[in-house]
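Listed next as structure tokens is one chain, alone, in the form predicted alone.
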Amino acid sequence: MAELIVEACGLAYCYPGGIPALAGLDLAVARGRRLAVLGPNGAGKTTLLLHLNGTLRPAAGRVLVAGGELGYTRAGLAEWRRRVGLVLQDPDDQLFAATVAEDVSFGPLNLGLSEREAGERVAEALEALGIADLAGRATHMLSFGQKKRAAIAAAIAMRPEVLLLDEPAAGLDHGGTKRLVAVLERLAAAGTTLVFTTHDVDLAWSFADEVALFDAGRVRRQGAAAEVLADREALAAVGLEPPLLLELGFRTREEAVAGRALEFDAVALNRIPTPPSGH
């Protein structure tokens, strides 16, 4: 059985005013896997990620990292953020330093690394994201796609075991999404566990190992991507449809079955004896 790197156990959380966001949520993340959390807007996906890296504290339940609780002390949260990184949907919520290099170096320097060690981490992260040439660029001068990659670079400079990404493809065009997925592929190949929220079933189909269907603050189903995304009933229950390629496959199969049925009916009709003349 795969080792679990992050577990959410019975998480419950309400926003001010008693607005429920999580309602007894359970989620298991296996080390080295790529997990897509799928669900409609407003289902609580972002709130879940904010719990998985310790930003929010649940009213009930707990989050385990490698089987243990890290706690909400200053030291506990620092260790938590080092091991579980988070990239927000809007990179402008995450980038704050004057230049890209300064922003990416912030986390490593806060870990107590020397400037030389932090510089090595920055160079490594920028190279991994393909934005080494942007090191000295002002963050407010970046395109949206460049900001996304800079935010991911800042997260991976901490060398987390788990990287959480909130709607990573949101706001990107097709080319930008392809470049981002290529980066995430490299991170996964290097052993980073990836958890990303999305309502894009096609992205989940092409990239995820596992899928968790999320609605109304709970995980409705979790399992292998190929199995969950082929479950039309489960997807419909959370307001989603199967990926395009799967849907085309379903329709082709249904049409083939219908065609065979018609062919069978034609053969059967041909075998009916012709009534004798006069009848």
The other form holds:
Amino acid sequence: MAELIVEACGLAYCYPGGIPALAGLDLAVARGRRLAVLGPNGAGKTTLLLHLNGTLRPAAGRVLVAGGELGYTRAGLAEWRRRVGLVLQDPDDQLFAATVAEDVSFGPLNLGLSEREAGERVAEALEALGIADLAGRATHMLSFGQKKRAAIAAAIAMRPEVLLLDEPAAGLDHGGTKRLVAVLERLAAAGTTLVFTTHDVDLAWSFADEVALFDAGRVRRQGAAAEVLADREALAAVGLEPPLLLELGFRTREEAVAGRALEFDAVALNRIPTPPSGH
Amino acid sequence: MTLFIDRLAQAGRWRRRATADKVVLALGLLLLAISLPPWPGAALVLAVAWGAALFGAGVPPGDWLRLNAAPLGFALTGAAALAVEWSDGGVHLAADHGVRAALVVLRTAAGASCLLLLAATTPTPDLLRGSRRVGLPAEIAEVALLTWRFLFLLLDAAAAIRAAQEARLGWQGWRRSLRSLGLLVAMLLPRAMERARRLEIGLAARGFNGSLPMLSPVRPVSPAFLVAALGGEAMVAGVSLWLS
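Let me have the form predicted in complex with its partner chain next, following on from the form predicted alone.
What follows is the entire complex, opening with the chain shown before.
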């Protein structure tokens, strides 16, 4: 089995007011993998990510990074943040500096790097995200997609081993999502472990190699993307449906089994009702 | 959402010029506007500031006029009281034929133009960085920078709330408008608090430990620009003193 880079064991956490968010959650992330945490809105996916980088401290359970607990001391958290980066859903929650380059330099300087080294990291991160031309641009004058890429650049400039992304494609149009996936592909190819939350099964299908189905504070099922996303019952249990391509495959097979001729009719296809859950 | 003056500063021709260059020009002219006799000193300063803004920095004339309208309007309103006097049961032109009022307007317009020249060519963060270099404590500069950044987020939030209210007829008539405005302001506070909390999480994820270190862009001072600015100011002072 591949080395586990992040592991959550029996995590429990309640929001203020006693509302349970995590209820004995277990999750294992192998080094170099791309794990999609899939679940409906409001299931607590963001809360899970905030535990995985030490922002929130669980009421019970523990988080291991490369097999060890880093602890919630100042030094422990500094090490944790160096190794596990986080990109929030709304880039405006991360971008605080006047210009893109200044914002991206914040993390590397906090690592204690010299200005020269930090400058190199900034240039490298901006280049990786394809936004080197935006270095001097005011952060409040960027488009949403540009802000998103700047926020990711700010995280990867710290060269984390694991990058946590909260709903990375939320708010992006089709082109923006394609650019984002291309960036994530490059990061994954460079060896960064990626964990991202989403409710978009198609994004998980096209990009993740592993999927964890998350609902009611627990991981209901974790496994290879192709297997989990083909499990209609498991998906239906967390309020999701298979990716469109898989659904099409299922229907094609059903038609073939029934001995009906396969015909392509866009209008008719558009009117086919979605099969009931667990079909 | 952007502020009009910030948009000018970000997009202007002098955006990448060293802050020191622009400070020497604008504050030097301001000093002359205050210290020289209003005529012809303030008039010359006014002409140089307008020339620098329109031809040097390339501020669009319409935008420059719009910027100057508010302080000029304020000066004209205030000077009106000096231009007239109440006597024999009626309002008459002042004994000095309004000369004092005109000089007040001239000096005010010149001073305001100098400050607007700086504001329209220099983004706020550049001014804060410059202030740090001349001794402003880092903590104050950082808080000011965060406040500046927050301003745009709050403006975005306010614009979104207002659009949502307008879509439901919330701004029709003064009574509804007042109520909607109250609701908008009431909504902004919790949103600002929530935003601040999330920003704190974002900063913590990148190792925030109480300070905000950043690699600020270095823009070299232009000796040629400084010589031109100081030379121009010396000329304004000389001509003004000679004529007066």
